[in-house]
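Take a look at this single chain, the form predicted on its own, given in structure tokens.
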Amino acid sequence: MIEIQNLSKIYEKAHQKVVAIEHIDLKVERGDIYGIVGLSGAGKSSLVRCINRIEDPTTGTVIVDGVDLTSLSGKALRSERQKIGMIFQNFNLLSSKTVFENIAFPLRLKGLDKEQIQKRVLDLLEKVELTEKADVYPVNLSGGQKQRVGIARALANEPSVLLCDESTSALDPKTTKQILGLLKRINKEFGVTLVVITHEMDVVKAICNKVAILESGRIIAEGDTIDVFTRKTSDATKHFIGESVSSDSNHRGNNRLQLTFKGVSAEQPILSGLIRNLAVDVNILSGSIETIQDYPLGKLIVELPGDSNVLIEALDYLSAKGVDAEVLS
């Protein structure tokens, strides 16, 4: 659905070069909610611009739907541009418009008449339960409200992909709830490809199936998101994925063990049937459960006694009960 080949994206700043990314490669399947993460700075918006032909790549190519977009200009360009949408963080919402007026933007452009507008505008604005806001100006709208605008103004054009940079990012929790669940229900009802462009990981969690992290411009990690979040992590993705780990010398001496519980092992009373069957006291240094799309994913740090038997018939246990167990320096 979208490739994205050896793509590099360089600024010339005050006659020095600034690497905004480089060398991405990156695949997203039809159907894909696929989650972009990454501090500020780390070449997030410089992407999703490449993405959508907003910025010229120094290198590389981006195919989206069988056609490389990298070699398109003009017509042809803007033509492939409309199977693209876009939801923004700030909403980017037309002022002197209203909600029905600024959903019908993107029609008036490709030239539908007066009648489809109608058609296709109501129609949106029933998905997005705001059919009651028609005649509405933006200033008189909640931020959620704004945000559902967005959304179904992008989806005007019936796109194949839906880009969407920090589209929750100025909402409220609750609010952000509410806008996730629209999104995975657009990509569910229409088929639409979401790739979601975001600094949050609460937001990859809820609705992305697949997730790629970036970092100063490059992809440090990528998979399916229960994957990436139940590998063994790397010293650059921990502060992604949320995981330390105490080096207090207390410790010294005794095995320390990462668990990770996935779904129905998340559920079950794995630790205390350890410690019953191999007659063995165990600390519990720090722990979560939570649930990523619908899955249930429990992890925790846990200390054993120094011990090299007891760690052997540990990991034996655990690998039985499906319990992944990285053993911790």
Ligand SMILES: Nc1ncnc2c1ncn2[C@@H]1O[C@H](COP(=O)(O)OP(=O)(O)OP(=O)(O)O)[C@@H](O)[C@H]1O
Second form
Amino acid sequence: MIEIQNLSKIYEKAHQKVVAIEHIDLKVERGDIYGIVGLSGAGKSSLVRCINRIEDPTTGTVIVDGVDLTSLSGKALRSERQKIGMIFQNFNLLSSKTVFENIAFPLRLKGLDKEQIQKRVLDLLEKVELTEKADVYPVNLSGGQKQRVGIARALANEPSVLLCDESTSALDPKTTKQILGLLKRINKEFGVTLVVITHEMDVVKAICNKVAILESGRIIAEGDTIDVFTRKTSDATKHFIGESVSSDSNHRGNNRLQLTFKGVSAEQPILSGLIRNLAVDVNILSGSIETIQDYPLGKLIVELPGDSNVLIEALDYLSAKGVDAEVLS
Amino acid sequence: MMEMLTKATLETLYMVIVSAIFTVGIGLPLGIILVVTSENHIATNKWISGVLSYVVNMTRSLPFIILMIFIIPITRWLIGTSIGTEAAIVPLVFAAIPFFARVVESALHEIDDGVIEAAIAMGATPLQIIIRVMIPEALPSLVLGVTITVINLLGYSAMAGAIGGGGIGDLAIRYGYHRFRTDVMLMTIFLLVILVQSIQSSGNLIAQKIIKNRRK
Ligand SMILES: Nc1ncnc2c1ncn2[C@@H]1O[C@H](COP(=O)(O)OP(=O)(O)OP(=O)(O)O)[C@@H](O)[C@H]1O
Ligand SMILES: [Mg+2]
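Return one more block: the form predicted together with the ligand, after the form predicted on its own shown previously.
Shown next: the complete complex, the earlier chain at its head.
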């Protein structure tokens, strides 16, 4: 659906170069909800803005739905852009137009006739549950309502791709949940491929089936969300995905392990089996369970007093039970 | 005296209204070009924006009275004479265009970049962005900009009286100053104050109305 090859973006300002994106390759399949996470300044916005060419890439190609956008200009580029919806952190609605007119805007640009526009906009208003706000101006809407108008506007042209740049970052947790639910529904019901830019891991966990972690303009980890979260982690990705498990490093035990339970293993009494079968002690240091895409994922940090034989036996036992174990010390 | 004052007021209104129409008609596109050709905008063009900006600044740095005399040949070429109410309109328009273009420029620069970006993302052409996004979004500021430009024109039109342009300023100079008619002087001042006040209030009213409408 979206294929990014060797993409770089270098900003030049007053003879100073800022490398925002460095040689990125990325593939988003049709129907994906692809999360791109990273800290502020990592280059997330630059990356997404290169996808619909709001920003011109310095090098590389971007292919959306089989069309190489980087080779287009003028009219051809504009008509391709109409197939890519985009929503923004600050909604970017037209304050001079009503909700109805904001949603109708992309259709008017295309010169559709009145009846078609009326029908399509009313349909979209219903989808985002804002029918009664049709004639209201954006100043009178809450953040969540504004974003729903933004979503309806982005969907007006029936795009195959929807780009979301920090689309929930200006919203409170409850509204965020609503908007994420709406995005997920759009993905499921209309088969729209979503690219979700965010600095919040929770957004990725909630809706993304794939994720790429961006740092200083490079992708440092990518893959299925569940894998990226369970994978043995490098230091770089740790502050993103390991944030919910805390371990106090002052307490130095002999064999410290981080166990990751997913799927079936999360439902079996693995620890008691370990204690009984190997006759070892297990100290639980910390633990958490979170839901990634409606999929439970347990993380536990434990300590096994004893020598390295104990450790090896325990690792064997755990891997036989399908538990991912990482030695921390 | 009433007759004199009425005639002068009508002349002034004629000068101001006609030159305001020309000023907006030419200054608005110029201001738009100044904005869209500026850096990181929808039709960035260093050359056009540089040259235009230079010309605007140059014209604005001339005092009106000097500009008026300087462009007499152009006035003669356009109107056929350099004296009279019509002839006064030419320097008025020349002086007001660069001022108004800057006013338009700053009004349009106030628009949130994100809104323009959203329009680009939706595949809008530069012309569509100008007409359907930039002008409507900046409309209240543009209306206020027209208002101060008209008030400026009123001030300049008084000076245009010096080249036989007629109007209130002419009356004040000929009667109030040269013939020591204090009553005429006071009346002209009174008239000017009334005119400026009513122009400003109507401008404010329209702008407020637009803004209020958008809060519905
Ligand atoms: N128009 C620009 N001109 C110059 N430098 C820019 C421009 N836009 C972004 N940058 C720089 O490029 C780098 C990446 O910025 P970008 O906005 O892509 O990051 P981001 O991950 O979206 O950050 P945030 O979470 O704060 O939005 C930053 O160092 C930023 O300063
Ligand atoms: Mg950003």
